[in-house]
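The chain that follows stands alone, in the form predicted alone, written as structure tokens.
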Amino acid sequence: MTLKELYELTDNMLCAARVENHRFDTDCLFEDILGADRVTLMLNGGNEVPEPDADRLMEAAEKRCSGEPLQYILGTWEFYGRKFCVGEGVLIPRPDTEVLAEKVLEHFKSVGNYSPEICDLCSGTGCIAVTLKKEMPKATVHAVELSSEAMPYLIKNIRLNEADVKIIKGDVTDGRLLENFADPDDIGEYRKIDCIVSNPPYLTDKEMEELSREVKHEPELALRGGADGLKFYRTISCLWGEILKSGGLLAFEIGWEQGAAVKEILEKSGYKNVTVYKDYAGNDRVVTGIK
């Protein structure tokens, strides 16, 4: 089979499985398991393509038709012009949450803080924590994560962008992990730390049922956000904000109908100037407070 032969049965394939975006999908599949892009495609879409590179082709290809993210598939993606694995058991990085990274680095940058101390709740890949570390590299980064089968990638990730961030297992739900800020000139408080930043599970129970088959391959603890989407807000802007400074700095991401209610719950828990930004879709993304 020659190269242009096998890329129009993998899109055919593709397309009638009804992979949404199934011509960047082949693109994506032929460049990285063949290193065939859209050029080499023209040139040479005459050659054969050896069997067993073929073989392999289909094999991913037919994963993808059965529902299995590409991302999962491909075994990486990018997120801030870096590289992080992924696969099951990994909430994938997705563009949205680039503006939260944006809107951490422009408020440090603002008041002139370059070595801040940051922990990441619900780290997941790591791709906040490595990207802050990375664009800051005098900040103290700390990745809090419970789920042992997000860890070896946040592990991975970590060392694969040669970042020095701290990581700390455990349920963020559990006050006992505050111990890790215990300040050790004063015994039974806490050091203060300049930001808390999350982009936590928010999906309500309604929306967990309507999940498209993709998202279904993702792990459940990273997207159910309890009843309303809302429980891990409320308990992070409360129990975390114990180990933020005064004037520091809380930012989560954010469903896109879930602006208003989270606005409100950080002004209820005393948090100022808080800001409701949106991604580059114009949906709600990100809402920010001050302590």
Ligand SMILES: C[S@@+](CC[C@H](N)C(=O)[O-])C[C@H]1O[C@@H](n2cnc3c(N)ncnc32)[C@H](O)[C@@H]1O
The other form holds:
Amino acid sequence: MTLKELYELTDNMLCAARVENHRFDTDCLFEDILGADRVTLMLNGGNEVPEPDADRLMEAAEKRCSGEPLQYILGTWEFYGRKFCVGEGVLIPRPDTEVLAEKVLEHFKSVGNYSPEICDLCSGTGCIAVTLKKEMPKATVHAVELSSEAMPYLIKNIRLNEADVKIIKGDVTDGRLLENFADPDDIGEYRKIDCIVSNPPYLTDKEMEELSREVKHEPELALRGGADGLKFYRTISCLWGEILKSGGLLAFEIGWEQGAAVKEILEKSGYKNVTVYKDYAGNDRVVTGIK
Ligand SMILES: C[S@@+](CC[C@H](N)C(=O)[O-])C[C@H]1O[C@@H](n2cnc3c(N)ncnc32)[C@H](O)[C@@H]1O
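Could you switch over to the form predicted in complex with the named molecule, since the one displayed so far is the form predicted alone?
Following is the full complex, with the preceding chain placed first.
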């Protein structure tokens, strides 16, 4: 089969399987598996594709047709201009989350602190923690994650990006994790840090029932945020606020309908200057507050 014939076959398969943006996905699979971009296709479309290559391409196309996310098939995805390994067991980094990283960076730039200590809760691939460390090399960054399935990706991505991020494995709703921040000079007290940032699971029970077939492939632990989706915001703002300096930043990613509710949670917990920011599509996406 020629390169052009294989391209048409793949794209038709994806289109028939109702893959949204099927042409984009076909392009990505061709580039990743055959190293063939649009230009190669135009110039060498009549070339025969070796059978093992065509088989690999077909195998990937079938996975995509069955609803497996493109990112899992490719094995890597980009976040804030850097590559992150992804696969079954870890949430795929979303462009909206870049807004959260951006707001944290803007904050520290505006206060002139280039070496803050930051804790990224519910770290997943580590896309937030790694980005903050790479953009602020003098920062001390901790990444907290519970999932044993996500952990290998977190480790791999820290290495891949050569970012000195410190990993803490555990449950962010368990107060014992704060012992990692015990003050060596003051028994029973915590060392205070500059920022808690988190993109926690925030889908409601109802939203969990209505997931697209792609999102259904992503881990439930990364998505489900309790009946009203707000469980992690309540716990984190209260529990982890204990290790936040006065004047420190709490920054959350939120679901697009959660702006008012999360703002209220932070204000009731005593945070000041609580602000809701929008994502690139104009939806509420980030809430920040100052302790
Ligand atoms: C929405 S994902 C965010 C992942 C990553 N920070 C990002 O922005 O792409 C939430 C992450 O929280 C982790 N998680 C869920 N419950 C947790 C808990 N109780 N303690 C720590 N991590 C948890 C999940 O495994 C998942 O990796």
